[in-house]
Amino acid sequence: MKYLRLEPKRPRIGVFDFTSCEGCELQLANHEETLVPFLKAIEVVNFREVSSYKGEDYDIALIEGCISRDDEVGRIEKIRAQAKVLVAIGSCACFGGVNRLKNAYNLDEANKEVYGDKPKSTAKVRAIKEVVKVDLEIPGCPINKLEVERIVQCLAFEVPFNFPVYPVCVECKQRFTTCMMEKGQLCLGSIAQAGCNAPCPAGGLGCWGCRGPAPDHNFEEFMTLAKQRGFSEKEISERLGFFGGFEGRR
């Protein structure tokens, strides 16, 4: 399709999954309102969730999932070598996600306990950036489809895009959502990266920090307030460690 007699460049995109639930990929395919124009703006050459075609000539690679087995290392290195731009999508790809919880256990003992004399290949969970160079990260569990579309517009048409520099608390106020901490729920909204439009607090659930820390977040003040409201160190540590985005701050 030409516009002003110019042939627009459609970025060739490959979407790949590693250790994950594939929920972020489903987000890309499930937003019916914009799915058709979104697909017209790009050329999908590898995306198992939507097509059986598997090409290797992609410019941009969208990666869902973390690295949790040794055989996944070679595969992500091959994708990185092909892609001009590699984008980690979702909490698992950006931080290790829920899968990172297994790093607290002895994997050999757990493998034997679960699988007996038929152990499965397993290794410590790593985020994509811990294995190969990542050009851009889009956090969330799952990702925000509208955010991904805006980023693709940025990559394809050079439309300006910036991630929010404020925490989820701001989005709660924009939605007129009553603070979950005021309702007696532990919530990471004051220190978590915005961009999701705060669906969890709007639905009555305190933020679990799936998008990782907000820029310049006041972690010390959050800890003080959380303890003042009666939350234990154990509760706070478990919440911070759930998605892996606050690694080292527990």
The other form holds:
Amino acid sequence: MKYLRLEPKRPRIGVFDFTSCEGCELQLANHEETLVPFLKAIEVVNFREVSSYKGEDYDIALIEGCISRDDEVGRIEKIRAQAKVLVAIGSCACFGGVNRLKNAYNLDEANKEVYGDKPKSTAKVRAIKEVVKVDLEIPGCPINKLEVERIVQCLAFEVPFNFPVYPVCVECKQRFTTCMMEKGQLCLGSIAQAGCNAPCPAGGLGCWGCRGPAPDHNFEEFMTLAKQRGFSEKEISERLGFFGGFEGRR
Amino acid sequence: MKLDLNVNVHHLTRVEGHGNIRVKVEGGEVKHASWDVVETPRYFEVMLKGKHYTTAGILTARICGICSIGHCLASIRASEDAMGVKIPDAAVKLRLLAKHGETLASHALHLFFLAAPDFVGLTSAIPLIDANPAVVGIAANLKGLGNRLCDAVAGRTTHPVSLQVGGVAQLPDREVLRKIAADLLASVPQLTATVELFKTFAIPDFKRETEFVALKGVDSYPWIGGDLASTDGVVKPEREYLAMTNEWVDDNNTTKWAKLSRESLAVGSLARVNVNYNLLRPEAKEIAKIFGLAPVNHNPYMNNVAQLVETVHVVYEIVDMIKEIVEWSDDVPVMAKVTPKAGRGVGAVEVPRGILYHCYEYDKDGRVVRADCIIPTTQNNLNIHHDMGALAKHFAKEGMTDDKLELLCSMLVRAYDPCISCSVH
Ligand code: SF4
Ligand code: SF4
Ligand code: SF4
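Please move on to the form predicted in complex with its partner chain, as the form predicted alone is already shown.
Okay, now the whole complex, with that chain kicking things off.
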């Protein structure tokens, strides 16, 4: 399979899950039109959710999920030692994801609430980069398979991949979606990183910023506008804190 | 008999989440048999506290990547029950359509990619891409159709956006639906081929009597809301779900355990078929007959067959529903007005892996005071655990080896199509 007279490398990939909903892994098996070529373009050596074969000779590790228990630290360190490239996939891995909401509560009380007098081992939620070095982060809850395909193509041809610097609004406008802010809903599209193709506004829901902040965005302008439109500090702050991507910005 | 067997599976593969199997047979006698869930807990019930009713469904969808639509539906149903919201009839239908899309995608994923490799002696479906491209094509097509339907109705397959408290945010593009229905009808020969394929699979001969729990249909096979029923004759209204689950915390597991009239209970496709067999569509019943699936069937491996039967059921039902929906006028109401108020509400939904309950208590501003989510796999875990012992006993005979027993145990767990990270949430 040559492309531009170049023979692509078949990257040897391992997929590993930590604390998560496994929805990002599932995306890898989605987009059925290109599933077969996608699986042929890569070599899956370790992917517990879909294969019993457990190879340890992967070059690229795709990491889903966050770190929320002590035993996960040793596991991620071992994977880091093996992988040439470690990629965090999904908002859980990149920012902690919704799991991070747990950090607002006292862990003992949380345990009591759920498990009564038989508490289970748990720790404060951390993103992967807070524990080991991460080479590339693909945000999204869930990740966008089309974007993952583009990234894998780049990896296979060893060319750099660049995320869009503009916010979700740009992609939303390209789809001719009626603006959610005009409809009276709060939307983080003007500050969130594009690359998802704005599925939420198109489906009738303002953006929740699952991909974190866009490199090019005007936070103050957004805050002024949102408050002008009558959204409370509490509502805006809850939205910004939901997936963990805007940590420190609320 | 001097038969010694040892099975020790750490983090079973081809299932969602993390669980371990251990079986020890000494001198032909089962000394230990266990299924333990070691998944990291996420404490969703705690995270839900204080959340606004518009946020609960978005948050709880993230309990599970495979059945996020089911979680979202149970969540918004519980919220609507608490606030006394009656959603428009069109929204009821659209939600069911999204639900069917998820069932189709999820059953196809499980049957072809997670369960089937065991029956043909492979470690995964990936080698099939070269060895049997036709089967992979069928799997990708059926799963893809389910996903397309979810995208069209719910805005996205994993973590839906259009399913909101009050109804659905918008009418789906009817042209897209029409195309999906046409493609589904064109896939009927693929369903037949799938049935032929499954006929060649040797379903292990094993049974352990248990109590099956599912929604109880009235005039159609049930998916969203209604009474709860068990094959031992227990019937309760939706709001009394706690009487069907009786959860407790075990020392060795991060999942909770559940039971009803017996030592454990089972939910899922087999439970639904066992409780509602008569409400299956004729096309689906025909498939059940081919495989000898009739109520009450106590072979857990038959859950695979029950999923196949349900796949056929939903395919025909989707086609019929779309026929009706494309005739709707563009201004049919799909969203009801919601006024937050204090109260408690329950939503029970049949997700691919069995009955799911969400229950919320709201304050007058529409913020969650207390939340409870009871996941299908949570209800199944103890049943799997007890099956493991009975299975070891049943198969610990001359000629059994560690490898063969490990495969049987792994296939048993996979037959339940467990959603382990869900079960811990
Ligand atoms: S980022 Fe979202 S979809 Fe991905 S694993 Fe986390 S919760 Fe699931
Ligand atoms: S709906 Fe959101 S993303 Fe779309 S244009 Fe409006 S603010 Fe931007
Ligand atoms: S629109 Fe916003 S919330 Fe939706 S996928 Fe894109 S970044 Fe995430």
